[in-house]
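Consider the single chain below, provided in structure tokens and representing the form predicted alone.
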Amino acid sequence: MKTNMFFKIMQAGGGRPIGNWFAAVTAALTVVLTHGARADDFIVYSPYVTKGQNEIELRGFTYRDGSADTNGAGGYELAISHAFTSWWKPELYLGRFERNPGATTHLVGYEFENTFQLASAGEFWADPGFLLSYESNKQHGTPDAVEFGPLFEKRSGRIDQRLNLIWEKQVGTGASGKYALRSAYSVNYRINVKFAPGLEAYYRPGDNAYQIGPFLSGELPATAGSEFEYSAGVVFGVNRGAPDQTFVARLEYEFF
């Protein structure tokens, strides 16, 4: 059903043919990554915001390791997205979905998610954004939450860095009065367009994870004034409380 409704968003957006490819790609994308259960979020988000471009995004992780109350666990999300300004792009989580070892993929929650440009690309050192986003969780039990933190890019040459940090809030009837912080760093060598290998690393001291793996990105023109961007990788638990393996793989169609 999810998928039905993603081709016919394509077909608004752009052609018949890619919209197909496109679809194609995202079921087989969706299919490798409903074998996960625990929510969690790989991304290293970009500051950068361009007014009137529509995003269609799908994005997951599964993990491999030792224990089994951990191996064959993941999840993926569907998110649209319009930039109203140059500095203000709204998301919208149409699903989050988890899958815990030996269980069903199931439906966790919905999320609002925004994305501020700061300051012009080149004004400082590096460019600045900031990342603001409410979670509504469907879990009995789980309360809602927001996040936000600050967003970094520095691009110099051919290698692209990215740096966030992200706290998250619980909110709401059984909230936890604490602030769960979690960073992620990647940097990438942009061989061309549709080259770019890299690392990207994430720390998240509240669930004892630290993680560091290759990751393979890049733009693949499609119709006029539109693309798909691509990534995916690999990352390595660095100590025994992190995954053995991390799967990530993101799929991103931009159009105006």
Given for the second form:
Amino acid sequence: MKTNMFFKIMQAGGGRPIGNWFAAVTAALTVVLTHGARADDFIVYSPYVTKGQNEIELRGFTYRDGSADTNGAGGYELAISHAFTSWWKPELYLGRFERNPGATTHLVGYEFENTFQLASAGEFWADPGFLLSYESNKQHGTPDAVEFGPLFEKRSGRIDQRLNLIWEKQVGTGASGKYALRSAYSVNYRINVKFAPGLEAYYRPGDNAYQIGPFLSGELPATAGSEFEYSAGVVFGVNRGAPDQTFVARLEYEFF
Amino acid sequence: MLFRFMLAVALPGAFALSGFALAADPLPVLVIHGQQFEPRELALLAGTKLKLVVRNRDALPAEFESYDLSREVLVPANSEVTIYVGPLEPGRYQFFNDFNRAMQGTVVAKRN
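What would the structure be for the form predicted in complex with the partner chain, given that what you showed me was the form predicted alone?
After this comes the whole thing, all chains and molecules, with the earlier chain placed first.
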């Protein structure tokens, strides 16, 4: 029975076999996860919320670097979400895991994240949203953190651009009084639903890390109304504070 | 005095009535029903930004998508979403359901 359901999902979307795509994305994700720091650094959030939509998301990254202290480090996280309204989507990170070079993977914490869509698509020049999240850290001596900031998305024909400006403030015992800014930008060109090549850039002055690199993303229709979304790429450090290369993979299953 | 009183009553009344008239103006609606867009050709006014309701009466979710209109929005089953389009130049703009590419339609933008 389970095999039949798996086969149906793989063959869905008007009979188009997506098994090969799925296998390729899963393989990329596996490579990243088995080599794996902060997984939520390598995502460019969309402000859009669809009422009633559920998501299961797995994403991860791993570093390649000339320094033994960094090379091979990585992380991944698993999250689920449900959009209760057309403007609010809470997301629960069931686990955030990290691995330091030469060490085993360990749980670093949980996160409760909220995305708010602030306007209808097309109402303004760019579609705005807002991110608000709370990170609960399980590592001794690491304070919890609150993250917040605006999200923007702009569609122009086949071109899609996103911009995030996110501030992080540590809270609780040992918390720093500073607000750390990080920014992320992506642009891609949708050749078709399955292929949208583009670029992602990450600006993290708090970590003295600036990165940019190519990405490939796309959607793989599954059963009616549900789909897999994948993205994978590599960002290159453009300054000495950033790892030489960071391999990133994300896989998301969206359904109603 | 009487004139001022009438003006004081009439002006808010006129605003209220004009507001009522605006609120009562029907928004253009694109319906998804029976795995089709209704209407398949939707006439819209060119040169102005418009609010458009996409109403899905089917039991399946749909993804309204249009490269021409720069829009992509998921419409859950038996619900509706509101989007803005334009200002559009006069012309024809294709859209489709990304979950069912056989479902296609056209926005026709015209000057008044």
